[in-house]
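What follows is a single chain, given as structure tokens, in the form predicted on its own.
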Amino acid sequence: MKLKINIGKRLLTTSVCLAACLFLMQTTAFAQDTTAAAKDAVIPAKAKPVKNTFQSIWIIDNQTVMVPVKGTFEMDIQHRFGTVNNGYSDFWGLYASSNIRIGVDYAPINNLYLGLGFEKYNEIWDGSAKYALIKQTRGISPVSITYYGNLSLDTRKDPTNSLFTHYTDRILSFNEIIIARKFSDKFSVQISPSITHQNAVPGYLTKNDSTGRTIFEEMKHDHFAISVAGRYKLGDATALLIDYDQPLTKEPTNNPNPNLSFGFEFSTSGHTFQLFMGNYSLLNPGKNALFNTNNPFDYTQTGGTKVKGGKFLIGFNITRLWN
């Protein structure tokens, strides 16, 4: 029996099979190439916040925008000598009456710093909290923003209530927002608006009769101020510091003076030492904002009385970090 072989159909079938195999091989190779390309693709690195805008939490008399990492423990020693105006008689303030504060700080969580300190003048205890709200990050935020709050308590003995009528009169609160930018590896600047609140202010009666009673308050309960500070690195461990504090609120009497301070900072990984001259003699931000009597500049009062400036003093800050 003779078989009929259809060569045309067999060739067609063979061609279809070869084409299908080539298509499957090409698809597999393309899928492998795509997977390899995906693996080899460079994933853009996530932008990180700028580090070391300032070296310390202090820039002379003010807090910086810096908040140490979680688990950091710090000890601060701050010292202010007397003014240099008496010259050799008290060796330019070095042997004059001085002020000192010892404080400790701890970061229980990231971005939060808690502090406690005691100042010699008026036996003032203070507690503070500092929180980093925004950190300077390229493409995200051009500045860092930190909140700082300080609550102080005057613990002087007052058995006759001549200083404090109520216990709350001993309390003073200070709040500020610190806005900073690191322009380069060497240069950083910050600006800090603040408000200080005192529960009690000095005053006296200007009227007290059958028609009524009027009290003249010598100061306002809320006082606004602003601070500008900068740091310029001179080397790996040395920097130049400058700070200026300007009162904004005009008090009825006893307006506080501005503060101009400048000096040097010497630092290692765990220590910072700042040596400077300035006008602030107190070691509490609220007290300095309200009661600074040392003026850096000569000025003339409203009545025409000339007041001599240049009342500077020498001071230093020492900080030690453990983390």
Given for the second form:
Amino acid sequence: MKLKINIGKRLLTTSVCLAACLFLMQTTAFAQDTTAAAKDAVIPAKAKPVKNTFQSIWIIDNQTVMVPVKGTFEMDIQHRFGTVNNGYSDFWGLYASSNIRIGVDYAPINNLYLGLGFEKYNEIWDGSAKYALIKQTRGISPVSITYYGNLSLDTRKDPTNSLFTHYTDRILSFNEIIIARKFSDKFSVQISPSITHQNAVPGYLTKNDSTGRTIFEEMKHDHFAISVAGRYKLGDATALLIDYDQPLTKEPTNNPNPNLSFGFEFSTSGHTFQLFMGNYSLLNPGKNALFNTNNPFDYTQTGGTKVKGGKFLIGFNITRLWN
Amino acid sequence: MKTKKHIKMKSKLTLATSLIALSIMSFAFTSIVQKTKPWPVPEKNAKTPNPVKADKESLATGKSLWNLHCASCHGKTGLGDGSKAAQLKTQPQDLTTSSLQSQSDGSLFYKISEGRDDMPSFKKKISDPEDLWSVVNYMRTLKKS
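Okay, that's the form predicted on its own, but what's the structure of the form predicted in complex with the partner chain?
Shown next: the complete complex, the earlier chain at its head.
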């Protein structure tokens, strides 16, 4: 069913405006940094990249710009409960069917982080690589830029090939560039444009006769999206988190919904614990970008049917670092 | 007869209680011995001067890192009374005492960096040495006045 999201254009405009604002602020801040650097010119100390733009490699449903130091080993446990809409009957989703991902990551060299994980829903294995390309440094770069790529494999049993015609149909790739700036000790923001590629999309024949055949593809193979996320530290170990994901590609049908998530982060020397509410129920960035059915806002479908939004769910991320 | 039996039982109980008390005390003394186990620092490290000036910025960095990495065991004010202290095999060092504060910056840096037993190594957790020096600077503010 084709969805007509009335506020889609508005959200897209908002996202683009936010991105533009961030870039403008970055330019301004760069100028300020340069001035500050000139004032401090008497100190011979070499400028160092800013630290801890974010505390964890996760900001709710997205990767942050952070890449831990060489030799770090990490374990991630992520949980997404059911939507809160059923209320008391499933205790606001806490007793509904939940989705789980357990993953591990390792930094073999500086600036590179490799990950492997398994998600309960659709039995998805994912492998990821993250590389810090540029680090925010006074007088050198106003932003940090990190590349993140994730390749996932749907390993559900399909003996009759009813789900996947070819083995490669199980593969989904997600690539993004994360641009972040730490504005102060307390406040950091990042913007992440991404592209998700699916090898196979559902479709059907609209014409199949002697003159040829035409296939209608329900979705495009490449899907663009953008995410904006921010952290505000309340103390040395506690922070507020917010994350918004906006699909950009207009799909022929099955348009995915945006995601709005917000919550708290609690940190210790070796752990971070994030507790939040959001709309993404899946635990793979590509799958979320393509198939999110929970909308934070009310919207109207193509046929004029009004659909209520507010489909939030509770989730948490726990990370354990060994370094 | 009944009274005699009662007295006999009572003396057995006293003996058992004393034995338990003795074993607890022996464990307690063991932990005291562990607590004071010497921690030698190579002379070169002990004599390394602190390159980071204890200014406002350094102390703020040190305090922030202290609260995140150290306070759970050593306590907010460095008394060794953090919330995790009771679970450790060794009692975290009281950092406010003059015996600790008389150690050189280089010695404290070495101990934080390398770690020992329950005390983890922080050279990767706090990967910038300047930040470790800032923690040392902040530790100086914990000294009992």
